[in-house]
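The chain below stands alone and is given as structure tokens, in the form predicted alone.
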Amino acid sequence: MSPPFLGSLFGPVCEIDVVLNDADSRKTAELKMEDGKVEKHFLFYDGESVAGKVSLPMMMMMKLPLPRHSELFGDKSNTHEFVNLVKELALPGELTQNRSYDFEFMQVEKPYESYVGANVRLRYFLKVTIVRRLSDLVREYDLVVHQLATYPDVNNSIKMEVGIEDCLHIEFEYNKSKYHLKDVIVGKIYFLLVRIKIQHMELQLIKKEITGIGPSTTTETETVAKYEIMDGAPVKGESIPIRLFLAGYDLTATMRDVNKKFSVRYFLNLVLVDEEDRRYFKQQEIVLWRKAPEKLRKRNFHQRYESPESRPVVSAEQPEM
């Protein structure tokens, strides 16, 4: 079954049809929207062509733009084009029976991923303008693009050892910096010592977006996952080993100055909360990228992921461990 978007458009008025040439065969992915809908769309990777027929009843003249660009959701005039591929699929005239037009744009570069978040939105899309003479028919047609990655070439266990002076000092160890979207965060907590009565502890995914240069920079934060890690008081020791299933949440890879405009990051966030309520917390910062189907491991459209070391950041807004 065709997604939504192909047909049918315009009404009794001029009626569209855009299907892609692979559009049996290709896959599809979701795309979750700023109002929590979540849209399905065909998928696309880096360096693959988009080709297919463009079938309309009456026209002028028509172009077949593939725009890619981000919107800040803060103002929507705020649109930043990052590549425009233009096909004019007819010259000026007047159709007196049906036609269809193919159309194709060869080795397409997608160097960015599609992105929905709370303050941006990057996107892929076909555009069919027909132009006529009061006013232009624009029908937009949504792409989601992924971004692949190899395994990377160096990818560090993280282990800190955190604490309050003469009141707490613990360890912790996770068995990689680096996640794919689908893999299991493993490590293990020791405390080595304990004056303090601790409640309870939980391991959180934060997820940070951040949108602006310098001043104007906003920073959304969201707790994408929270994992218990235990609820009473631990003893001098004693060591708890920690797993975070990633595959159950909805993550993108982290994505590092977009086009000059936004960034996605990932952090680790070790909470401890004492008998007073009083918060204690450290956070790590880890990278995201997304594995390549294994039918694609062995295809060109999957690239190395290179990012700067993951650095551990610490929070004012709480007392430091």
Second form
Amino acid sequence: MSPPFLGSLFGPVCEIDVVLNDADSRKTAELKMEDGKVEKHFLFYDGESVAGKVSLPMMMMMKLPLPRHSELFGDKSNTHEFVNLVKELALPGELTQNRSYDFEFMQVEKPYESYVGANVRLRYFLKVTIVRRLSDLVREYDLVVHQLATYPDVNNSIKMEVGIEDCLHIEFEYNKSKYHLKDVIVGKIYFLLVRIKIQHMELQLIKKEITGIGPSTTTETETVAKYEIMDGAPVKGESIPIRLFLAGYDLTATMRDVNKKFSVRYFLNLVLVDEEDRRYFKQQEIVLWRKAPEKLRKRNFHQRYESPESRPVVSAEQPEM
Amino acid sequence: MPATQQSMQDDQEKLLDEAVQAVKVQSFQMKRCLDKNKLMDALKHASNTLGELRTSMLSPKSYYELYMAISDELHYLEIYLTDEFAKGRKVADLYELVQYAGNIIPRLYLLITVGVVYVKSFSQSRRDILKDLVEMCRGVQHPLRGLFLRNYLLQCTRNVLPDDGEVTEEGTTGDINDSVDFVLLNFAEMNKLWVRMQHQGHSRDREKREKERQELRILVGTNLVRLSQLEGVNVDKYTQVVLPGILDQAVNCRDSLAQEYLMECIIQVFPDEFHLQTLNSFLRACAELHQNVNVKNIIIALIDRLALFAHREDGPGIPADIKLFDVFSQQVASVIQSRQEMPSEDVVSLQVSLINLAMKCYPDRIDYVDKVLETTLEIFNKMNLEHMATSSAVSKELMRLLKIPVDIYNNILTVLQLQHFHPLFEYFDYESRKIMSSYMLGNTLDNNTVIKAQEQVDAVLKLVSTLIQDQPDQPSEDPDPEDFAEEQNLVGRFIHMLHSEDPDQQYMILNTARKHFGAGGNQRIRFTLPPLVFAAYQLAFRYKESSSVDEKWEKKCQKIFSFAHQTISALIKAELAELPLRLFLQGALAAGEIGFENHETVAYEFMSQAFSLYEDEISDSKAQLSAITLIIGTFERSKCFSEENHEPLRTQCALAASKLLKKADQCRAVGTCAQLFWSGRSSDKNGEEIQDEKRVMECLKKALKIANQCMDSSLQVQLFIEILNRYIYFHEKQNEAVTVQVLNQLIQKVQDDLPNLEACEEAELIKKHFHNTLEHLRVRKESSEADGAAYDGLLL
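Could you switch over to the form predicted in complex with its partner chain, since the one displayed so far is the form predicted alone?
Complete assembly follows, chain above in first position.
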């Protein structure tokens, strides 16, 4: 299946067609756009070559760059190119007949994942530019890049005792601190002291997209999953199991300071609600990573998973616990 | 309040109705999607259906109805999935998929439903899935919702639990131990939830909550039923794993309602053979239960079951190595020890069931029964109880306790062997002692239990002394005369049960009885001494029968008669007259009949005692007439008197007869005396009848003379007819002095007087009497050849 073409942009006058050499065998991946629509594009990994054929009905000069840039949606002008590889496919001249040109970018370095967020978007695309006298004809062809990681060397469980003095003491435990995107979070909550009337308890998976640096930082928070794990009021000594499958949610890997422009981080938020609807919560960062599909597992990736610090982070906005 | 209740009930109905409607709509959608094979959509509708169970608004009863409605719908889903899986259309990751449901209640119900389908379809997953399900259910801590969720788990898994003896595919995982762990864990969690219900909400709703909890208890109990249904739960597994697990929960939950129910549940659902092997641990647990728990009922239930088991004809009985009684006895003691607050009636109730156990399982072991009584006695002694009031619960229980040996043995003598019976009996108040004493005597009579030894007699009479003698604690007012008479009659009947084959022993028995009854007071002795006197006379007859083997029989008879004399004299002291008179007459007859050495003296003494009673004590004219008639009759039957004694006695009789107050009485008594001079016998004439014709005629003439003086004409005619009858008698006996002329005269006189009688019922009777008399004569006359008496010239 081939991704759709933006052919209509050019009309019948100038039909630019890009066909990848391995289009038959290459996998595709979905990407959810900011408007909620899901686009499907060919999937590339870091270091893979991008090769194909551009067919032009008529052309005078053509440039084929492989740009990678992030866009901050709030400010469309604020576009940063990370890499821009350019191949000239044809010398200037009059195109008198339909022609196609082969191209190949060898072992392109693709250090970041494709990403579409609330305020930021990271895309890889092939851009065919036909330089003309009046206006250039431009054709963009999106690719999806996945950043694979291997199993983390260190993956401690998260275990912590929190509470409010003489009111509520709990100990929670998540089996890991780093989860791959199809992973399952397994854990337990022990109730050491319960003097409040709890109504229910839920586990939330929160995504934070932090854009900008320094004082101009913007944080976009989204609750990806809201999962009730306990109904009713437990008593001292109860232990409540947690099991949350991640595969069903629309998640990306954790990203840190991507090109010093943005970060995407995930948190588990344990929320207890009492009978008067007061909420007690505790956030805990977890790292999400993309595991290589089964058949790629054997390959040797030069990219190693960077292990971030796994110390607990207590944010200022949650004084209760 | 009723109005509020009504509106609450209406609210409940409305809420339930809404929920059930929603369930109908959603489950309809679910089925439609299933029919179209849209599984994911179906699951979504199933989840929506289940969302209704998240409510907190429904009462347990309404929630139950909702639950039932939903579990039916889920069953449809389960069947669909099982079929699909069987057809090979397996849905990958279904077990994972259903876990994306955000709300825990729908999620877990779906997980259970799918889990069971997995267990059925991939038996190698059985162990893991069962374990996972029962663990994941911990997420529901709300008591009501949790109880129903876990009940659903228990219901769904009932046919897939691993068990011994099941037929499984290769690779099936899980064994009986997994099942036991599974159910025990589920049970423990359910019990915790159930107990927790008690502590929620306002304390003023306590009663309501207890009621609701009672309604829900079956949910918890089903776990135990499930355990008992597992083949693999044998005696060993029960002893080592199952029971300790249950008891641990039961004891540690510290909730009296739960404890009471669970302990009874254990008793009911598991077989007797198991209980027999675990008596100690079960009973030890009983001692540790909450003070409010009615341990008594629990232990009694167990004892009753085992007693029944031991008694069952087709059963194996109690194994010899199990000292059932000892175990119970010890454990019950320690239960009582551990519960100082236990009401004394409950303590006694426990002893009642212990005694039942001993009786049913060890009918020969009187010592066991006595041991129970001893324990009870010790407890009472420690409690420093006074006489307990009849109306008190403890008294009723004690009565139940003491009646058991009486009823089961049906032999007062066996009861007497119980050393601690009597001391315990003394704890009763007067009223209870009386009731119980009557009960025991009644039992003795019903069973014809003969009391053969003097010591036994002594013991029994001491035991029932409340009926026999005045008691320091008896009420001051007199008892109801009818009740009293009934009670004392019972005692009187009982005296006849005192009987030894050996006359000497019997004599001692009578003496002992005499001592007890003699102290009974004037009211009682009139009932109790006469039977003793009769028993004494009977004994004298027995001595006579054994005269050939017992040389001293005559002496003994004499002793018996002086015993009787003394006993009768006691009645005289009690200001009785007619009764001792009769007893003396009976004695005189008996003495004469037996004919031992000195018997005439004895008989004379008895007769003269009767006379003096007659003269001194009997003043009522009717009583006098009947007494003198009786004396005359007795004397007439006596053959033992020599002429020396006979003469004054018969003269005395005639004298007494003529001294009666009323003429009619005189007439009749004198007429009767005539008999003495005819058929009376003195020993001088070898016991032949006196047949003193002259004296007979004198008596009859005197009677006639007295009748003539009678003013009441109908009475007079009646007396004439009676005298005529006497004449006829003597005529037939060939008393020469009674001639046909005499008869004719008298008949003529009656015939003259009869028409003058006023026509009334009485006159009719008199006429009839006369007519019959004449008819008799006619018959005799027609067959006169036969009997020698001459009827020639008789005018009829």
